[in-house]
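In structure tokens, the next block holds one chain alone, the form predicted on its own.
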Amino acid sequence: MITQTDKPIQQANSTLQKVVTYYEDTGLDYGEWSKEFNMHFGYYRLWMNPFKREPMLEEMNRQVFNHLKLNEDDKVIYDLGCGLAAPCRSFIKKCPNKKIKGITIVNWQVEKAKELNNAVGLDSSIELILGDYTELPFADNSADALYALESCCHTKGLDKAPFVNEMMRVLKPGKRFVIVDGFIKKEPESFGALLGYCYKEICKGWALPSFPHIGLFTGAIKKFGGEKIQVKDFSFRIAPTAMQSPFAVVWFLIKKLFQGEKLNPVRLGHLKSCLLGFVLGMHRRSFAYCLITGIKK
């Protein structure tokens, strides 16, 4: 099912346009990372095979769902920044009696995700919406739960206030949210030369205005009505998949070289960011990959 918001996305907005262009150019490249098009890092549990990426990617989806702590009465869940809806499909497979609504600003992702949903017979349980998660087409207090998996980073500001404000508006009082993303712990201006270079190039290559600042982001959650906020550092949990990233990039480049395919600047910037992301992740005093949960008052 596909829905388009009444309010058209303002493609003239440079920030949004960069995100749209980025995902239009790199979208299918994510198929090299995940056959299910999971566009995020994976979660490693003890006894998992650290060399098998897809089970760890799916485990990250399960971590998000488990932290939502859904009750039988919780029926409608929002995925804010759903990409190609891989987490949506994982969610419905686990909770077939629920309804999930995924929103993305990229029209190509909506169309491709619909194909993927149809292929596994889940189209009726997943509603895909072309829209901006900072101007959600949902009523106040309409979500029984919501999550954003590596997507709020595309919002302006270190506190991601436009995203947080809308997230809290549509969430029902007493209901839970889960945010998973990379977070900086310091102001970017305080980074040293190497870290500063990596940070700027990663933001440029991944079409990010900035990564969210952990303190400012949790402060915004409190400001807009969130409470019982918990932060879990998943940095070491994602390490096995993060360490695979450089090898995946090199293998991808070799394949494209032998295929005679030239990569445009957007795709090359994405690959460069994947390599530099490994360096950023090692600066533990400045960066962490976290899961943040809480409820609306």
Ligand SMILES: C[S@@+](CC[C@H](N)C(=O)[O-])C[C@H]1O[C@@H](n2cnc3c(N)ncnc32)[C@H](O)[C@@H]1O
The other form holds:
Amino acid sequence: MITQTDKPIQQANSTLQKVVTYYEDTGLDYGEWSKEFNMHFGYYRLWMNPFKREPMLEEMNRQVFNHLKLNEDDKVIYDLGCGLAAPCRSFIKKCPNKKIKGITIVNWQVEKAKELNNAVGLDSSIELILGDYTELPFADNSADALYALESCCHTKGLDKAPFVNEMMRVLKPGKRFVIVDGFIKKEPESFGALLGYCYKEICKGWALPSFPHIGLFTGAIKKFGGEKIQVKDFSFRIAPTAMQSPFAVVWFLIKKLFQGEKLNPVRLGHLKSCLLGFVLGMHRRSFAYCLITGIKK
Ligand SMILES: C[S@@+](CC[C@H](N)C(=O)[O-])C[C@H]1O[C@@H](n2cnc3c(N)ncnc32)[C@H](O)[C@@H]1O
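Next block: the form predicted together with the ligand, after the form predicted on its own:
Expanding to the full complex; the earlier chain stays at the top.
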């Protein structure tokens, strides 16, 4: 199922255009990271094999759904920034009686995700929408739950206010949201030379105006009507998949070299960010990977 919002992507501003270009160019490269097209880090649980990536990526999806704490009567869930809808597919496989609406700003992702959903017979439970999560084509108070997995970082502002405002508008009162992303704990201007360089290059390579700032982001949630906010630091949980990232990059480059494929600057920038991301992740006083949950008043 595909729905298209009224706002054509051509009218999108330059921040959006950078995001669209980034995902159009790197789209299939994510298939090297995850055969299911999960476009995020994985969650490590005790006794998991830390070298097997896909189960940890799926476990991150499971963590998101568990934290949504859905009831029987919670039927409609929004995925804000759904990528190739891997989290939607995981979710519907576990809860076939729910409906999920995934929105992404990238047309190519909508088409490809539809193919992937069709291939496993999940097309009727997952609606894919081409649109902007800062101007959601959904009515006020219409979601029984919603989540954003490594996607809100793509919008403007350290507090990501345009995203938070929209997410709170469409969520029903008393219902729950889950956000998972990398968060900075200090203003980027206070970073030292090495960290400042890595931060700037990572933002450029991954098409991020900035990472969200944990204090400002939770402040925006409160401002727009959120309460009972809980922040869980997942930094150590994602360490095994984060540590695989540099090796995955090197392996990918070797493969492309042998295939004689030339990578354009967007794809190279993405790979550079994957390498530098490791440096950012080590600066525990400045950066954390967190799950944030709460409810709308
Ligand atoms: C790193 S991917 C994560 C995808 C998915 N959540 C997952 O974990 O597999 C980020 C996603 O956010 C989407 N995105 C970024 N900015 C957006 C916006 N303004 N509106 C809608 N989607 C957006 C991108 O198109 C992409 O699908």
